[in-house]
Structure formats: C-alpha cells, structure tokens
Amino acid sequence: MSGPDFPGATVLSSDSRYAALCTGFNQRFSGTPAYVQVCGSPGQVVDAVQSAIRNGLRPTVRSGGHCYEGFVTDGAGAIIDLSPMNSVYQDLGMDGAFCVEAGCTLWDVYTQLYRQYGLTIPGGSCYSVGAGGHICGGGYGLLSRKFGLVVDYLCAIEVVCVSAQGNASLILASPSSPDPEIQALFWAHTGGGGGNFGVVTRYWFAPDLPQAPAVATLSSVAWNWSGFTFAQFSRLLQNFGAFFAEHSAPDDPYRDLFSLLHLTKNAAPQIVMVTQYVGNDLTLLDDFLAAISNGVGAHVPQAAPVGHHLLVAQQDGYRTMPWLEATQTLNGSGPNRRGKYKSAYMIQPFPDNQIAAIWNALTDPTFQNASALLQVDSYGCEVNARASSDTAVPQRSSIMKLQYQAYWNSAGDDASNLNWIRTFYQSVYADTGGEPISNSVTDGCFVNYCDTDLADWPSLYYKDNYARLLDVKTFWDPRNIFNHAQSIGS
C-alpha cells in the first residue's frame, strides 16, 4: 500500500509541475488552482480537503485526468491528485474483497489483478483512465457482454464527505451498512459520476471477481471510403445494429464478442471495425464477420491507426494472443491532444434518418479531420442482465454505445472541430430535439462521456435515478462542496 510512505506534496504555481497536474488528457482544459495537493494516503485526502474548505477553496478531483470537460480544471481552488495512491490488493479485513485505490490507472488494476490473482474487472480499454473516475461512472469495456459493468461487482467504497458543519471525514459505505444513508451513498458511487458527493479514496469489488480469459482473438478489418456507396455504408450499419439487437440477450452465445466501428470521416482513408472475441468456437467470429460484410463489400486489412486506436496488425485473419497482451495492444488512450466527444445509448438498430445524417456528417467537403469519427461499441448481454435500478447506471436495456469523437493539436482549430462535432449530434437527433432522449430508438447518454452542450443532462445521463441522486447529494454533501458544471443538483 503506497500510503504511509509518501508524505504528500503541495504544488505551488511556482513549481515545475504545476502546469502539468492542472492540465487534463485533454488539453482544452488547463485551470489555476491555488495550489495541486497530491496524496499518497486516505488521511492526507481528508486533510487536502478539510484545507480546501479552511481556505475558502473548490476542490477537484484528479485521477487520471481524463474528464473530458473541464469539471476537474474549470474554476478549481484546489486540485487534489490521487495518483499515489495506485496500489490493488486483497483485503482480508474485508472478507477478503478486492481493494482498488483510487489513484490507479486501469493498467494498474488489470495488470495487479492478473498476475497475483488471475482476475479482472471488465473496464475501459484506455488504460491510462484512472479508476477513481472510470468506476463511479459505471465502468464499461470489452469485457462487459460477457461479465457486465464494472459497478456490477462493486461492493463497498472509501469516501471523503464533507458535513453541514464544514468537517471532512472518511466514511465506509456498502449495501450491507444498518444504516439506509450509507446505503445510498454507496449506491450512488455505481454510476453516479465523479465530483458529486465527496472524494472516493478506495474501491472494493467482491471476492468472486471474473477469471481474467486466458487468450484473447483480435479481428481487424476496414472497407475503404474511395468508392464507398451510400448505399454500401447503410447497409454496414443496418447490418451492425441488426446482429446486436438480434445478439444482445444475457445469455447469448456472441457475449464473449466485443466490437467497435469506427466510422471515420472519409478524410481518413478507411471505416474500420476492431473485434475481440474471447470464447472459445472461432466459428462465432467467422459467422459474425460474414453478417456484418453481406451486402456491404469484402472487407481489407485495417491500414492505418484510427482515432486514438493503435493499427492492429494480424496475421492470417485473426491475432490471438495471451490477454492481457491483447488489452494493451487495443489500448486507446492516445496521444495528448484537444478533444471533443458525445455520446448516445441504442435500444434499436440506427432508423434511416441517422444513417442519412451520419453519412452527411462523414462525408461534408467542408471538413477534412482525419482523426473525427463516431465509434459505435456493441453493448448488452450481461450489461443487461440488472434491473436500471439495481446501481445508478440506468440504460440496462441497449444494444449499442455511441462516442462521437473529434481530435486536434491546436487551439486555432478549435471552433471548426466544435461546430462540426455539435452540427453532426444535432442532425443525428434531428427530430427529439437534437439529443437522443429516451424513446424507442435511444436510450439517453454515458455520464463518464459527460457534455457540457447537453440541455436536459440530467434526464440523459440518469434517467429516473436523479431523484434518488440528488436526495444523496442533498444528505452527504449538503454544502455543495463537491461540484461543478454537470454535478448532482446544480
């Protein structure tokens, strides 16, 4: 454990880090905080709080930096960074739960979980998201058909809270608490975003955590855009949202199948589709692949990077390898650049309309970024298997996960990226009021792929869970300590 060891560190504007630990991934957002408190223990967060507080400071939290608004940067007193505190272990003081600091990257959890243990949890593929933000959004990958959210095997968290009297201290929170308050907060940690209602230090997941898969198979192919028909790209994602709405059942056999197409806009040479199949009849790969290209062309090896996605190269088809190997090969966190994302939940394969807009959007002469897509990730199966009121996360009912996504290096290049991105969401969702409500086609959006353009944020990224939300922030936070552009309540 990497608490008792490390003493803390302030740092001032006046120190060489400064610049670094007040800027995210995401290089839009840089703030000035009074100073960066970076912790190594659960007590020096309570203490960077309860300075926070004492010298008239917002507090923020930084994990691993990947808010991609400015909810950590925007306005901050003080940011604290939890990165010291990285360490995954079991807790036999905890019936022998897993314990998950809140300062971890995911590459941190996985490769800790894997080789003491042999488990895993089924988390993001960008292995530098930290976990103290990853988990309490709900936490989703390549792993979730088969083995559901992350929050699913949640069972108790370490949270720095703050009283009506202005006092900062831990509280253990879990389902098995007496206490229905203590209930709530940990449920509201399954899904309710980052920032809410205190500083969450630890995580615990459940002994019976899911056996890490020995091998992992890796498909990568692409369709060319020179020469791709309008009528060849509908017929992709009819193809796409019909197999996963035909194959998203808890306990259908493709739940050991995870794919994620990005479509491009054509200035990038290739629409490619990256698929990681972990069971054990290849013949299910094979069956998919072939759904997903009838009618639409034969398929060519992927030629270059995509997005913030590494090229994966094959060999004879397919690429299986050990699978901890193939989680960093599919790792996406990308370089350091600007960005701009959006998200959307499928419950039903994309209408014609969206097809029309996506082309629309791909296809404007107007705009030449290579590095813009929209990524369409295959949800469902044991994602699905909870009620949407069993954690916070609500959409328990989808087949598809939509990121819209754009990328850049320079400032300049800001408002050509922004209108672009905002043009293509509101033309997708054309007719719900330029976002995807909850209807019969959509199901809302990911908090974790949070969007300070969303007007009724609440409603999309909850649902019917924000009542019970802000009935938790209102009791452990009743302050307003902990808040920011999309928080509970404001």
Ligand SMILES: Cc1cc2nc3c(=O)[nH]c(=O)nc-3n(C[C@H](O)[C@H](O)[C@H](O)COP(=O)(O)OP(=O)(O)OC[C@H]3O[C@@H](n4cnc5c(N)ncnc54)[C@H](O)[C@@H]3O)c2cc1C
The other form holds:
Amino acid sequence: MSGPDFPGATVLSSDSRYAALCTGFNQRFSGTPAYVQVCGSPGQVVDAVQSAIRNGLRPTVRSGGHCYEGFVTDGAGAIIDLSPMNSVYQDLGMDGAFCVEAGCTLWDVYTQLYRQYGLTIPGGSCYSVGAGGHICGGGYGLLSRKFGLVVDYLCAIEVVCVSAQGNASLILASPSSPDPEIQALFWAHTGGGGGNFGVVTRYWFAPDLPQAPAVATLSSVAWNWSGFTFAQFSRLLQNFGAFFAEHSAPDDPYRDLFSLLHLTKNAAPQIVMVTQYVGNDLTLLDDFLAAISNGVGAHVPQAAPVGHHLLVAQQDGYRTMPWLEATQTLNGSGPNRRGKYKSAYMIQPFPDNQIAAIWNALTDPTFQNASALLQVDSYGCEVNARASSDTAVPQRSSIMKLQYQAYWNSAGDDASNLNWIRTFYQSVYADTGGEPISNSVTDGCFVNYCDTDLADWPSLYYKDNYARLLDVKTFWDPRNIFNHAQSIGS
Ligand SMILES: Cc1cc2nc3c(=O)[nH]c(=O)nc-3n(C[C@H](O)[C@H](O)[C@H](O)COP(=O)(O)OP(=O)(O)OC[C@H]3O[C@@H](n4cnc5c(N)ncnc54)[C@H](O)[C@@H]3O)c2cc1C
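Same protein, different condition: the form predicted on its own was shown, now please give the form predicted in complex with this ligand.
What follows is the entire complex, opening with the chain shown before.
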C-alpha cells in the first residue's frame, strides 16, 4: 500500500495530472471522467465506488493502464486508480499466502517476490503491465510452459462489489469458502477478465509458488527479409508449429523453453526469434534452433528491436544471466504509442492457407509500417495440465498463442493501420468467418488481448465457461455497475 498516511487524491479536470491519468498506455484511448480517484487502500476503493454511485457516475477501474481497448476510458464517469497500492508480502493472516496488491506493476511483483522470497509467478514479459487487469484475465508469460498460468496459483481475492441496493463492500473470496456464490466469484477472477464484477483490491497466491529459476539463457536469432522467399517463410512456420506440436505435453523436457517468433512486416529488416531457456541442458536449446532453422537457411544476429521487445542480443550466441536480469532484459513494454492487437490460440501447426495469408499480409507492398507484426508465442506444457473449467481460462490444449500487433504514433495513421490488421486477420481466418473459432486448428482468443472487432467474443474468449460467468455477473453485479464494450452480459 502507498503508506498509512496517503489519504487518496481526487484529480479534477483542472488538475495538471488529469490528462495523464485519463489516457491509457495505448494512446488511442483517452477519457473525460468527472474525476480520477487515486486510492491507497481497500477502504478508499470502497468509498470511491460508493461515491461514484451516489453521484450517478459510471465507475471504471485502472491498475496498470495497459488495456488493449478503451474499457477504462470510454464513457468513464469516475476512474478509480489503484496504482499506489503496490505492495507484495507474505500474509500470515492468510495461512502464509502471498499478497499482491492490485496496483502493482508486474515488475513490482517480480522484484518483491524474488528479492524477499526467491519466488515468482509465470506472468507477462512486459513489466509495466498492471497486476489488476493482468491476473484476472489469466496472465501468462515466458515461464508458463514450465509453470502454467498466473491464475493456476491464485488462492484468494478481495474485491469491492455492489449489491442490488447499491451498497459497495469488500468481499473476500476463495475456493474454500462455504458459500458457493463466493466460490464462484473467486473462480470468475481466474480468467474472466477485468472490469466485470467489481474492483479487485488484493490477490493472494498459494504459499507453494514456484521457485524463480537461478539463471536464464537468452537467444535471439533473425532471418533477413531481403531475399527471403515464400518457400523459406513457409518452412519456418511449419518448423515452429511442428516443434511445439511435438513438445507441448506437460512433462516434456522442452517445458523449460519459451520462444517468441516475431513475424515482422517486411518494412522491418528482419524476422526475429527470441528464446528463453531456464533448464540445465543447453544442447536442448541448440537442438531447438537447429530444428527451427532446418531448411529455412542460416539465421543471423538480431539487428534491431522488434514489436514491443527490445534488442535482446546483438551477437549470434547465447547470453546466460541471473533470471531476474533476463526478465529485465526481455521487458518489452516499449514506449507509449497508438496500437491495435488481435489474438488467436492454435492447437495445431499452421495450415498452408494460413501461411499463405500471413505471407501476403506481411509482404503487402501498399502498407509500410516496420512496427507491425504477427508474434507467435510457444504455449502449452504446464498450461495444458489443467482442464477447461478448472479456471475461467478454457483454452488448455493450445501449442501456440498468436498476437497480431501494429504500432504507430499519429492519429492520422489510424485508418491505414486498422485497415491492415483487420484485413490481415480476416484473411487468415477466411474459412471460419474471419475469426479463429474453436475447431481442430484454432481455439478462440485471449481476453487479456481484448479486441472489440470480434463478433462472437463470448465464445472466442470463454467457450463453455461463459454461462457460469454470466451467473456470477448476475449475482454479484446485479445493477451492472461494472461494464464496458465486452463486459460479461453486454
Ligand atoms: C505492452 C503490453 C504487454 C503485454 N504483455 C502481456 C503478457 O505477456 N501476458 C499477458 O497475459 N498479457 C499481456 N498484456 C495484456 C495485459 O495483461 C492486459 O492488457 C491487462 O488487462 C492489463 O492490465 P492493467 O491493469 O495494466 O490494465 P488496465 O488498463 O488498468 O485494466 C485493464 C482491464 O482490467 C480492468 N481492471 C484493471 N484493474 C482492475 C482491478 N483492480 N479490478 C478489476 N478490474 C480491473 C480494467 O477496468 C480494464 O477493463 C500486455 C499488454 C501490454 C500493453
């Protein structure tokens, strides 16, 4: 917490902080609320929600401000900002569980869990992301093949909910509650997504959190776009898909390896593959790179940053360093700019028609943004050790997770970037209505990569879990106080 003396702050439009506190990390999104209420304790959050209701204002909640859509800013009456609530501690009053306050950034979480306890959670690589939205959306990251999803370790939450009478109060929810409605409220926060049921003030993680790896080995290799042929490109995607189709069982030795293939728009100089390995046998990493390069052509060192990932290694070779340093090195938060994202889970390697559509979009001569790409993340292993209904994240059999991205700075470039990424996505999933529906190849979309273009978002994000989420919404937010363009039931 921000300290016992922080009384909270009400930021009005006349305040010099107002513009900054009303704008998302994604600069496409900016709101005009009556005020921003900056909170330093759960009690202040209860008061902030109650005040908003009393004043007839629609409350929205921001922790890290990294939402991919305008869910916090669009039409906000009062933004409740939790960012001063950023402590991590072992809570003896909760049987030794680790408390993460919702305003923490992921860097707050990683550094505090690591330095004080030697532990970690398998969360996202971009560490300015906020715990508040990330965790309840089912966060994942470079340790997820080894350790699963962040929500697989969640054991309790504290959330401000609003009753049918309009009264805000703190609810402590865990799976061991005798009340099935409280159990369901907890479950809904294991992947149901932010801004749906109330304001989470604190998360608790099981005392048996994973030990952070001692060291991590990083590799970044690239293939120059210049002269790269469709045959080489196809082989690269086939190799990547085939490798993770073979190596995504929970007990596979390659669970220690996580790789991000950055298929850049060809206005960038290179396609880049960044890999983290946290195991003890570097020959596995050698063999992985050989398998991916097989028939593609020799890779070269990475020459420039890609997507939201920095330049990881300029030399062709590995860098081994303490895990915390590697996490810092891989941080890809990047600058504040405008962006658009789309996602897809894959349970099989890329079919030929999808490879052709990806190639066509990335080599489209009419669009020249070097900061546009398709990022293909390895997935599976421990993530797939759970069943679809164990948590609210139903996708538990994927081998890859795709993130379509475009970044730019000027509002004048919105139309061309949005058009490119929408056309790209539509073309890849042309045979399934333009969306990666659950079938034998794809398995929907990731709610943390929310995308308001999606038509059938309830099925794409939640599959069969949506019905239970609707029940939780009806019970815990009967007045639909917490709502946005894709909130449960909207
Ligand atoms: C650069 C970047 C990198 C990313 N990398 C990853 C990654 O590696 N892995 C991954 O899983 N995701 C990743 N994400 C997605 C990220 O997890 C989501 O955008 C997440 O929702 C952000 O949470 P936030 O608190 O920062 O955002 P906010 O904008 O504050 O909130 C996002 C949503 O959650 C709601 N919310 C926020 N706080 C609370 C709360 N305390 N209680 C209830 N609802 C709340 C908001 O109302 C909003 O609907 C990344 C995003 C960015 C911008």
